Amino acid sequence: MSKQCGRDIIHRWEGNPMICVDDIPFRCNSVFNAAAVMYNHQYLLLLRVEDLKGRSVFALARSDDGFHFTVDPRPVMVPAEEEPFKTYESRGIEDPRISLIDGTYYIMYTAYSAYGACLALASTQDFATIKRIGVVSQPENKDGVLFPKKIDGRYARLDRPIGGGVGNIWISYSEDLIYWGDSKVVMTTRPGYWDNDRIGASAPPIETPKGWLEIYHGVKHTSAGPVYRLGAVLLDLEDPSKVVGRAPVPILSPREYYERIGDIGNVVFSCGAVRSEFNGGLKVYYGAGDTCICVGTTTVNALVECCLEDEEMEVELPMSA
């Protein structure tokens, strides 16, 4: 059961932190930022694990209840050793997100090299064999997530390119998952708010009757450094470049010691959430302090209602908002 302290819309599991470095069966520095999906009636997490060289690799963790996980003995994916991917993954693979589309599990992740951060895409049918598809963006771009279904016959993704020194959330479309275009800005940072420095997509969008629910992260700079929080936004079902509603407050903020203290302090950062098919519940998996994996629970309806709160905000938003 989750501890309902009333401070955040997402309620932390009382057993957090859920996965720490001591739970990884191979030598590494830290574990954080996990994609999440249901596969063969099990919860699967694709963990970002930083090895002792300082590069990130991916490892699989498995659970029957979504709270107690066992990590596979070896990484399931490491930086590519052959071209054309070797050049762009030379400094690691980071922050995966998993979307199930037409029976295939697609993994969008960050390929990191001396040339910066790019989005890359891979696919799998069984999480035993992962096939790289391509590098699908130019730098500097991160936080890519695929919608779990096509929009008007095309694949769609949210991402976070850097423009003018600012990171906002954009949407792009593709016929083949390789070439992307028709890009539009979806939402921007909000001056004076908790997400005023940069924002980026977190978990893949969740389809609801009132719109696509997207959990995103926002960053605010303070005198002590950046603070990463989670927020929620509702996008139009037919044209997800349009914002239906955006939560005025964070849905999760770093408060506990394991979120405040770590390799990078004051961080909660999600790459995946799993929706219950029975009661509308939602398990949100997040990295804390770039040092461990945690889980929180809420409901889809609670997040949708938060997005639709009628509160005036004097902020600069794109015309579509």
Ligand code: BMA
The other form holds:
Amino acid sequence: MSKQCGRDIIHRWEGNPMICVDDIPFRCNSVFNAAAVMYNHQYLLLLRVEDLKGRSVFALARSDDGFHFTVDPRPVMVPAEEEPFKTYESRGIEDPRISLIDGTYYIMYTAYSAYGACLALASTQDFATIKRIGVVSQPENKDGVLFPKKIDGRYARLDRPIGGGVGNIWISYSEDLIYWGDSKVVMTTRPGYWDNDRIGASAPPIETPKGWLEIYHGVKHTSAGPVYRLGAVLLDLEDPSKVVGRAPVPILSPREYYERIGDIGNVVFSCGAVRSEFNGGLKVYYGAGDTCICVGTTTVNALVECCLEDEEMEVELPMSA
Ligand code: BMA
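Same protein, different condition: the form predicted alone was shown, now please give the form predicted together with ligand BMA.
So here's everything in the complex, that chain up top.
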């Protein structure tokens, strides 16, 4: 079992890395950043699989316990071969997030092309047939997550447009999931912190009595390149453009070899978490090093508490002799 170290609030599964390239039944370069959801009493992951040319597709993996997955023999979704989507997915489809809203599973993903990264939306009832709905942003936008229910009669999403060279988390609203507006900035990068340079929503928001719990990723540039960590924030239930509390420290940082070394080292990046119906437990699925998929466990309450900790960083001083 891997040793618990640092202040990580997400506890790594001892069987990590959970899904590697050797677990994919078709030839590919890497597997990472998976959406996660319960479907028909099974855990279902929608994996981002990068093919040998460097373009990403989506494949399904299924599990009864949330730890041991079997990957379907073929991708379930590949970059569109027909317009109007073909133009915007020519370099791949990436980083899916799934939200169940009124009985339909919506997949928000990044459509990547020569024009940059846009948000795109698709839906499914059964994960056998996936229907594209639309490209729902202009570039440069990524990390779109839909709230699992309407807020004040409208669909709502968090996303991460780039503005002024910086990626911050915004919120937008829509009547029909296609036309989005009423956009506001929700939270920004924090100078001097682990999320100093770029932030983006990770898993879709989780409803709790104290607010919408959002797991997000934060990037800090270092002389050795960027470090991607996970953090948590609590947003107001009625007006999620308002931050109720933001955890001062990361909830997961790259520490293990499979997080430190990979196609892109020093990356933990989540697109989905599954909450237990019974005990408030949470399984957080995350891509590590852009090369494999891992899982960690925590509780919703533990994350909510982190968000409500004092903003002031605690500094533990060594005891004097
Ligand atoms: C982000 C996204 C993720 C990737 C991460 C680290 O911008 O592209 O897909 O995991 O960078 O490379």
